[in-house]
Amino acid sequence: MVGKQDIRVRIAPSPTGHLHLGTVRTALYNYLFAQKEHGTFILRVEDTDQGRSLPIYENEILDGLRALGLTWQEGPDVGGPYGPYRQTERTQIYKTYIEKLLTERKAYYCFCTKEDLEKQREAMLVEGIAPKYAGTCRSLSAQQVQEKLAAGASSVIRLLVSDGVEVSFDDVIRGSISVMSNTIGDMVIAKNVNTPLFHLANVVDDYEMKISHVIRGEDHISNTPKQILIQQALGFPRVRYAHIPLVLTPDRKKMSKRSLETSFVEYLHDGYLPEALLNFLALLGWAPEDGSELLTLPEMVERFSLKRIQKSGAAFNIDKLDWFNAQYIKKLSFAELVQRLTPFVPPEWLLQNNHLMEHAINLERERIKKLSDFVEGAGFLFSLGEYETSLLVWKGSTLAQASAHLAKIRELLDSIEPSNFTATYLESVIMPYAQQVGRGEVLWPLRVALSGKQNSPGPFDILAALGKEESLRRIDIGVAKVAGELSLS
């Protein structure tokens, strides 16, 4: 029985593409489990595909997970007692185990060509048999093998898999799963003694790094019996498996690899907060007993259990992610929000008076779903853009009426001391006039003149944010636009 002090889990990404949602969620579940059980969380880079593995992707994966607060105790950047933690640096370790399997006749060289294998496959399909390797090269003698190798014949190394063996395992999430070895056949485990393939390298690394639990996506379920057979051939102890559900599209279809591999970092660049992303991803397939939704990382650790991970796929819903992000934005203090917004806003916004930035944040905090929304939503406060004169007209009204209402409001505002330019006081001054002639007739052209936008916060909040001088200037611009339009008619 694995004790709590012995629990060791790993995330093993391949640096062949961008960090994506599936990898982050798998890393999160491994991290939560390790933290909850006082175990060790390990990061291992599976970079044996040297044609596609790139340092830029490895850096993105490590930087992205760090940005989310998912720190590991062992890995390529921090070292550890069971390194190295990149597969390309572990070639000699794999070679030792491959040679052991060959020596013990648990693996053998296969010299079948692609054409040979295709003929075998077609023959089995004709007979109604599920295709697998026919075992042609099993019977080659040691001398025949050496002669073929010496002659430079192309080869791979296969694991010898006996027929009629039931391979079963108890999945923490899905229960008992069994597969007959007949459906697997003698699988390829290496190109040569120096080049292992995924299954063998994965099994050897998990053993050498003393991994106790493998928590990964359900798309790996079919790989598990193959890896168990390799474990058995090498005399390794069995690890515990937990296969988590796939991330699905909103209509509950399997999310395409292209969608999944959209760089996770792009979500951060688009203004999603790391803590909101973690919270959202944690609930894509798992839920705490008390049904809580808004959870900090320590709260997730406290409530986490592998047994509460669902078996069915979890639908990715961008609206739900937006909701989570909006909730976390609302919880940030002014100073924290300014800090988070700094990469998203023009530098000059931060150099202007703090009063305007504070008003901008107070106005937009409740409206924005992500940080990148802030510039579009609050930009009018820092610079009035161009807008169509017709936008000033309330439905059923006229340009002349809009101009008259703006002139009246300007008259009312002109008599107010700058120190009294608060939303509450301004509302008390303007609303009696608006109630007298019509709220829409008065407030619509005022809001448009101040913001230049069809949709914006209310006019009293905008007036308070802009202050007296800038508010009057913008009202004057609105009046002038109407005058210019009327002069042409």
Contents of the next structure:
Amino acid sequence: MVGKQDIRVRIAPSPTGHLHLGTVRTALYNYLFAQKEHGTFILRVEDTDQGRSLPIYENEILDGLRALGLTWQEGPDVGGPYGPYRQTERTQIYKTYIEKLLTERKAYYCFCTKEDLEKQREAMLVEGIAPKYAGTCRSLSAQQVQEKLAAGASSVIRLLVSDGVEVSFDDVIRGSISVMSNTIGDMVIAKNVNTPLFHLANVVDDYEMKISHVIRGEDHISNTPKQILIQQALGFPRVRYAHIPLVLTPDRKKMSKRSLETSFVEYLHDGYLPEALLNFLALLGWAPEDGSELLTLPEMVERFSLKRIQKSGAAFNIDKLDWFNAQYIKKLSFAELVQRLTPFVPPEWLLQNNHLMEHAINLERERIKKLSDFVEGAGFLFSLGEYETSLLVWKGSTLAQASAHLAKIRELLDSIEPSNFTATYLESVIMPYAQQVGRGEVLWPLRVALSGKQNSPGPFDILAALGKEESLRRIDIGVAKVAGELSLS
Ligand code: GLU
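Complement to the form predicted on its own: the form predicted together with glutamic acid:
Complete assembly follows, chain above in first position.
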């Protein structure tokens, strides 16, 4: 057993695409575990797939995780005692281990061509056995191998996997898992001594970096027995595994490319707050014992345990994410919200009229789910859009009545000092009239004339936000629209 001080975990992203929510969630669980156990969180870049790995993705992934506060103590940017932390810079280390396996005859060169392999496969299928490598090149002598290599024959390096070996491990989340080596066969571990493949590099790094727990997505669960075989061949001690559940759609189907695979940056562009995303992701497969939902990162650390990660798939529910986001938006101070909204709103909203922006924020902060909803919700305050004249008519009423009520309200408003344009005062002036002739009859056309919209905040708040001059101008537009319409009929 490893002591508490020896807890070392890692996130090992492959920089072959954008930062996805799945990677964020895995990084988060590793981070929480490390913090909780006073261990070390490491970031390792798994870029052995050089054809698909790009520095631009590496930057995006590291920047994204860092911005979320998931800071690592060792990594390619900060260094550490077991570096380098980028696999393409570790070729010599892998080479030593590959050569060791070759020397000890635990791995061997294989020269089978694609066609050879295809034939083997077909023959096995005919015999009714699950296809795997037939072991043809196992018996090549050292001399035969040297001759073929010297002649430039194309080759790979395979791990020798004996049949009939039971590979078992005790997963912290999923319990005991067992696989027979027969189903694995002699797997390819490197293209050549300088080009390791994923499993070998991953296992060597976990050993060299003294990783104690591998916490990763369940999509890797079938890789684990293969990696254990490599560990055993190299004489490495076993790490502890914790495979976290897959993310499912709300109706519990496997998640499609959308949503979880959508890049983290896209969620930010869509107006989700990083802290809301983090909170939502934390609860996607884990729940604290006290059932609390809104949690800051330190609060998650305090409550975290690997044992409380669920076994079954976790349903991704966008409504739940919206709920979290709305809660976090409500919690922001006015100044913070302005700052967060800045990239989303037309620049003139910020310059033009601070007073209006203040009202807009006060009116919308309880209504919006995403920062991007703000422009749609508050846009009418900054400019009145086109609307159908008929929208002014309260149900069962008429254009003429709508116009008459608007004219009456205009009269009432005209006598009020601009400095008295507060929602409470305006309400006290207009409500007696509305109560007398019917609330809907009066308040509906007023609200529509002010907003041009079917749905909006209430008319008194809008009046206060727009101020006297603009309010009267919009009421006049409403009245003129009705007059135009009536003169046509
Ligand atoms: N590079 C692997 C991935 O991105 C990580 C595998 C692991 O965590 O062991 O899926």
